[in-house]
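For reference, the chain that follows is the form predicted on its own, supplied as structure tokens.
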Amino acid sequence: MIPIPMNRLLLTGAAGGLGVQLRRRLKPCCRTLRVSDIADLGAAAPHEELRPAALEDKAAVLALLEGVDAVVHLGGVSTEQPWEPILAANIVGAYNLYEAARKHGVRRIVFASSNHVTGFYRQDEVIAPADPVRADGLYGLSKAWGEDLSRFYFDRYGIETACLRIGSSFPEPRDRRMLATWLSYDDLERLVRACLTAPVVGHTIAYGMSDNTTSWWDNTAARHLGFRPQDSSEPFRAALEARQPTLDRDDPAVAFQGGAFVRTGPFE
């Protein structure tokens, strides 16, 4: 069990959309928040350490994890891209992170996976983390690999990981698909805090979603984390349905859970 506040927490991807949100929300969890990214991190706030690092740089990542109690790993490519940047950040980078965690004795990682690991399930299906992977692109495949990597490091080295298959985390849902996938920023914070404070995490895969009326994902197997979402996409339903009164059922982005990701690429 990790004491809260812990001494030092590492947040990677701290300059990204969700990283910016968590950067200010996770400070009560630790005495020092170490933030990292390859993008501009701005000035260090009180009780922050700025450590820019490229995930594919093995030596830099090894130094990045020195003295860290736990990691919230949001870093890497977060959209469908050509293979080379995904390989560098999401494959090599994830390996470097777990190797550094092993060498420094870090015992818990919160790994930002993605709903795109299972994007080729249909929207009329309800699935659970134990169902087979059906990635909707190279990005989803890289996150599936990261989940398998974290499982290996738990089985062999005992490093606990909560893999969060994050849905669509924005201030509010943007379309009718997000009535099912939306994760409010407050619920994102609740989910990450639950993963950091749960007495036992083991190796857990959980979907990151609010308490939405429409749901494609069953989180029963992750209830031991103690995450209880408190927000819902339902207040936005009427406006979204008015904005999109009809949907083309022959459109793969409507048929499959991954939305537009199922028809992205190939990249030349």
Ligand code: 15L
Contents of the next structure:
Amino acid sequence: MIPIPMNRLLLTGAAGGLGVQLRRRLKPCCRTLRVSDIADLGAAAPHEELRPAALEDKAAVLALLEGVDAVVHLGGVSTEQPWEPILAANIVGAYNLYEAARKHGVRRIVFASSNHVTGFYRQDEVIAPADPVRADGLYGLSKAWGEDLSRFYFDRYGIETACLRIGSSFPEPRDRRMLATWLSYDDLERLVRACLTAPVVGHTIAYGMSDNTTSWWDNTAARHLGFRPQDSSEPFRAALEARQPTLDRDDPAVAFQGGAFVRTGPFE
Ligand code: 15L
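Right, and the form predicted together with this ligand of this protein, after the form predicted on its own?
The next block holds the full complex; its first chain is the one shown before.
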């Protein structure tokens, strides 16, 4: 169990869309927030340490985890892209992160996985984290690798990880698919805080979604995290349905949970 506030929390991917949100919101969890990215991190707040680092740089990642109590790992590629950047940031980068955690004795990691680990399930199916992976692209496969890697580091070294298969975390749902996949920023914060404060996490996989009326994901097996979403996509439904009154059911993006990711690429 990590005492809150902990001494030092590392947030990777701190310059990204969700990183910017959590950088501000995780301040009460720690005395020092170490923030990292390859993109510009701006100026350091008084409680912050800025540590630009590329995840594929083994030595840089080893230094990044020194003196850290826990990690919120958002860094890496977060969309479907060619193999090379995914290999570097999500495969090699995840390995570098877990090796650094092992060497420095870091005990807990919150790993930003993605709903695209299971994007090739259909939108008329309700699935749970224990169901087999059906990634919808290289990005989803790389997140599945991160989940497996983290399970190995828990089984072998006892490093706890909460893998969050984040749905669509934006200020509001952008299309009808996101009525099921939306995760509000406030619920994202609640979820990450729950992962940091739960007495025991072990190795857990949970979907990151708000309390949406339409849902494809069953988080029952992750209830020990203590996450209770408080927002819902429902207030946005009428406007989204008016904007998209008909759906092309022959479109794979309408048939499958991964939406447009299922038909993105190949890039060669
Ligand atoms: C993701 O994994 C992406 O990082 C994000 O940009 C969204 O597209 C989201 O999935 C989604 O499925 O909506």
